[in-house]
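A single chain, nothing else alongside it, follows as structure tokens in the form predicted alone.
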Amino acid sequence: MKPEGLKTQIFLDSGDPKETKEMLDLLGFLDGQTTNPSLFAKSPEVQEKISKGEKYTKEEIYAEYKKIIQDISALIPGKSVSVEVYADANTSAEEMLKQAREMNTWIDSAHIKLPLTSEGLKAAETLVREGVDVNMTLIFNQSQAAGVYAATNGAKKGQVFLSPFIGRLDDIDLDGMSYIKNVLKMYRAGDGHVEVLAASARSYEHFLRCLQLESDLVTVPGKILREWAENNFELPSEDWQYEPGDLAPIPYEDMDLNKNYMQYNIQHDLTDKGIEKFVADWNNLLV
């Protein structure tokens, strides 16, 4: 059962339902569930494909996601469940319209997951705008936060999530808990329409930061959650100290949350690098 006192809403990072289930059963619930096209190929049944030598056509590939999404989604039923688009540098907001009306059709809870583009935030304004909720991906900075906000304006809490990838700030020696610690007080300035779903979480001492800050919510692998469970769903006290190492604090930045989302530098060199990457990881599959 969910620890008293806990006012993060706790999500799986996962591709695989099985998982899905094993976790339902180890806490006694699940806030909500997201996946990627690296977690999408990672997932059992896909991998017994791949282990023959086979691979998808591009029907094919969105079939099987859509089966797992289903299958998810129907053990944590009303919950979130993010499904992303296929997008790379190139792909025009209308291209990622057109997937993400279907895929909001698979299931009833679905949030939609759009790349930190130009592209992917007008792609955002429309879908929001139609009732669709979305999740802004691969975010590394404040700007791109602000951008997200300003694109979004007029949404419901709970229809728009942001997702900044704690481990992959930290891999460039950055310290990925300091930037999750800032956009957080930068939205509480605002009027709470995004709420952070902390990402790329590593560690279980991310996790448990993720909690003593009171993140929104967190996107966490199973492992980290088993030893969750192992530790007894312990909260972090108001003393406990997060140690970075070496890695260097990200500064705060005071931005203006109410500019037109076009006037925001929303380019980072890791969000570039990760849709290549979730980019490589769907094409491997295609024949």
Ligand code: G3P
Contents of the next structure:
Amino acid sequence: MKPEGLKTQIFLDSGDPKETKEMLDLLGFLDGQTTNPSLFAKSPEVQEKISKGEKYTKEEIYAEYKKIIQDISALIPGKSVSVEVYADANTSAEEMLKQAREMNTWIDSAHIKLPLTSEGLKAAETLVREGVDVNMTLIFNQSQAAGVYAATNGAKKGQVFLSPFIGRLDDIDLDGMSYIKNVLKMYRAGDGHVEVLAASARSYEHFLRCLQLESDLVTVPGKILREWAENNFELPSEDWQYEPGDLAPIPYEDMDLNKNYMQYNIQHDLTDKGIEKFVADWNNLLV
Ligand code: G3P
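And the form predicted together with SN-glycerol-3-phosphate, for comparison with the form predicted alone?
The next block holds the full complex; its first chain is the one shown before.
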């Protein structure tokens, strides 16, 4: 059962429905699940086919992704499941919208994941107006987060998630956790229409720090949830200290959330690299 006092929604970051079942049994609850092209590629059903030397046609790959998403959703009915569009750096908003509208029919409670390109933001603005839930992914700085806030103004609470990536900032020697703290602070000065779904959590300490910061949501791999279970679903005390080691803290920037969304500088090298990796993992599965 959910520990008393837990303020953060707990999501599983996995493309494997069997893991959804395992975590549900272990925790007694799951608030949702996130997937992405790399996690989909790693899922056992996909790996089984690839290990036989087989590949997917374009139609088959969407059918497989749909099946996996539906299997996950059947285990956590009504809970959010993130489904990511296929997009490279040049994918137009129209192309993303076409995929998003289709994916949104797969299950009743999808958040459509869009990468943080200017076309992705355009698509998000339209989808939110149509009543579709979105999860903006590959977010690495406050300016990107402010752009998402501005593009989705008017959305209902729960309709827009922002996925800032902790581990990939740590990878370049920046303290990803300090960035989560900054985004939470910036959004807390707003109207709450975008919720922070802390992502790319690599360690149990990342997870505990997200709970301590009262991130709206956090998505983590099964191994972190297993560790949480071993620790009796502990909540970090106020005086528990996250130790970033040699990672450089990211300073907070004062930012106006109410500009036109096109005015924010949303380019980030890690976003570009992340898109390239998702595209490569997806394309590897194709004939
Ligand atoms: O939720 C996003 C996550 O799957 C990315 O994690 O470890 O590849 O940076 P990672």
